[in-house]
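The chain below stands alone and is given as structure tokens, in the form predicted alone.
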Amino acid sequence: MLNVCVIGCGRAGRIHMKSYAGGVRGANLLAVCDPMEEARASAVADFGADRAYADWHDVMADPDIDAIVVVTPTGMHRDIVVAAAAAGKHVFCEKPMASSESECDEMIAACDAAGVKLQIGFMRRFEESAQHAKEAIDAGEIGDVVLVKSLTHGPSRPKEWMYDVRKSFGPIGEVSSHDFDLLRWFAGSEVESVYAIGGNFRSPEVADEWPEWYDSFAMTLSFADGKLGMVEGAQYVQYGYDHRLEILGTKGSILVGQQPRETYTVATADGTIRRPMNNSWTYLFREAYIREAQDFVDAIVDDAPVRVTGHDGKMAVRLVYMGLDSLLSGSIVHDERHGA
């Protein structure tokens, strides 16, 4: 039985705790870690962890912990992952992988040197429909991929700290890093250039203080092998959580996702039609989180490669930086390294 510690007891951390507290074969939620006593106590009460730590350094000193799940603020990821590798513990790290590409490189190098697994939390790859789409692409059902389009709309009002896009990256980082990962996955190629435009349409009251803030953007991408990409992202859409995909091939196309939460429709005598809207990513990807966790555990037990690597995490960080650079400069941003 693989003993796991989840570091970070916030909303995303609790999703992972729920998976490891009985939903994943071969794994056991042994411990949780968070500096907030109330958060630790709630996690122990709700998910039955045997141990609770206030300091993540103490997690590294516990010989019974085999693997950690890092769900802390991004700025802490590098130090925790490098320390875990030195302690011989396998690592699952939520996105964004780190604050910079250099930090990603350090994390990858540390885990490689220690011989431990490093998996990044892009759970959309484990959503059932997305996996079926990838299988269809690999089987050649739509011919050669020509264009991959992905959109994500989030309903929540931006938090105050998000308005400084030099720190938060805005929707390009907060909403759409998952989209970037899916585009690379479906295209099977690295991004060569991006061009992004955006604007502030829902929060005009902050425009004077935060003139660079944008709540919506559209981006075109070109891949090193000639494929095309499009990403559209928005925050504070208010109507609900929305994620959809289209993959166009030379001989067909694939559509993934829908706006409504359920498949039923209600039609009434006054001529209206109603379908319940999906209100949260936590509902839409609830099963994907479990499959993602199972894949991580299986990779450790079977000594198999993880499906979402440190390189994948690093490329998403790169695309977030390139996208914001393009949006703020109003120019096409090229990456001559093609993922090197």
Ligand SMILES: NC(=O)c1ccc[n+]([C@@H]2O[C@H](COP(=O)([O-])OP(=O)(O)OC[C@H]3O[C@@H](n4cnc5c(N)ncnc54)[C@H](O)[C@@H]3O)[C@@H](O)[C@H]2O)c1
Contents of the next structure:
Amino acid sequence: MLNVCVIGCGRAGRIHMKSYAGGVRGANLLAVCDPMEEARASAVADFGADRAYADWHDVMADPDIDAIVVVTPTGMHRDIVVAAAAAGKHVFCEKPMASSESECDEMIAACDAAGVKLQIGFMRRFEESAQHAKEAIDAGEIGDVVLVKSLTHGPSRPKEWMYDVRKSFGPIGEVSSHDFDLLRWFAGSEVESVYAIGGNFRSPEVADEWPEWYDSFAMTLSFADGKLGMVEGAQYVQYGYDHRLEILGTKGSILVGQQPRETYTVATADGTIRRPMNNSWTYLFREAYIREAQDFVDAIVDDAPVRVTGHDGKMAVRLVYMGLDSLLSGSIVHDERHGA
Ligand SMILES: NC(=O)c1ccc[n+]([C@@H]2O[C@H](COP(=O)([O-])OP(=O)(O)OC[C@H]3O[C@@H](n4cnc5c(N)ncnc54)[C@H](O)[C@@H]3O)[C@@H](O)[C@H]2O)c1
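Let me have the form predicted together with this ligand next, following on from the form predicted alone.
What follows is the entire complex, opening with the chain shown before.
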């Protein structure tokens, strides 16, 4: 049995705890960690962890913990992951992997040197429909991939700190890291250049204070091997959580995703049809989080390569920087480092 500690008991942390406390074979939620007493206490009460730490340094000193799941705010990922590797613990780290590419490099080097696994939290790759799409592409069912396009819309009002896009990156970072990862995965190639446009359509009251704030963007991407990409993202759309994608090939196309939450519709005498809209990523990807965790545990137990690597995490961080750079400068941004 692999003993796991989840560090960070917030929204995403609780999803991982649920997986390790119940659905994942070969692993056990031994401990949780969070400086907030209340968050720790409810994690212990809800998911039955035996140990609760207020300081992540103490997690590294616990010899019974084999693997950690890092679900703290992104700015702390690097320090925690590097320390965990030095302590010989396997690492699952949520996306965005870190605040910069150089931090990603440090994390990758630390895990490589220690011989521990490092998996990044792009759980959409574990969503069943996305996996079928990938299998169909790999089997040549749609010919060669020509274009991959993906959209993500989040319902909620941006938090105050997000309006400073120099720090938060706005929806390109907050919402669309997952889309970038899917594009790279389906295209099987690295992005060579991006062009992004965007605007603030829903919060005019913050426009004077935060003129760079955008709540919607559209981005085109060119891959090094000539494939095409499109990513569209938005925050505060209010109607629900929406993720859909389409892959166009030379001989076919694949559609993934739908807006409704359920497959039933209600038709009434006034001539209308009603279907409930999906309202949360926690619902949409509920199975994917369990499969993602199972894959991490299996990679450790079987000493097999993880399916979402530190390199994947770093490439998504790079695309967030390139995208925001393009949006703010109004220019096409090329990846000068591509192939370096
Ligand atoms: N894969 C996904 O779909 C997904 C979804 C949501 C969030 N995330 C990522 O997960 C991370 C956390 O996001 P969230 O939405 O859960 O945030 P959150 O604010 O809900 O939770 C963060 C938790 O970390 C705790 N924390 C702060 N400092 C800490 C420290 N020094 N040691 C231990 N815990 C500490 C906070 O007290 C809080 O409970 C972010 O990197 C975010 O981008 C990923």
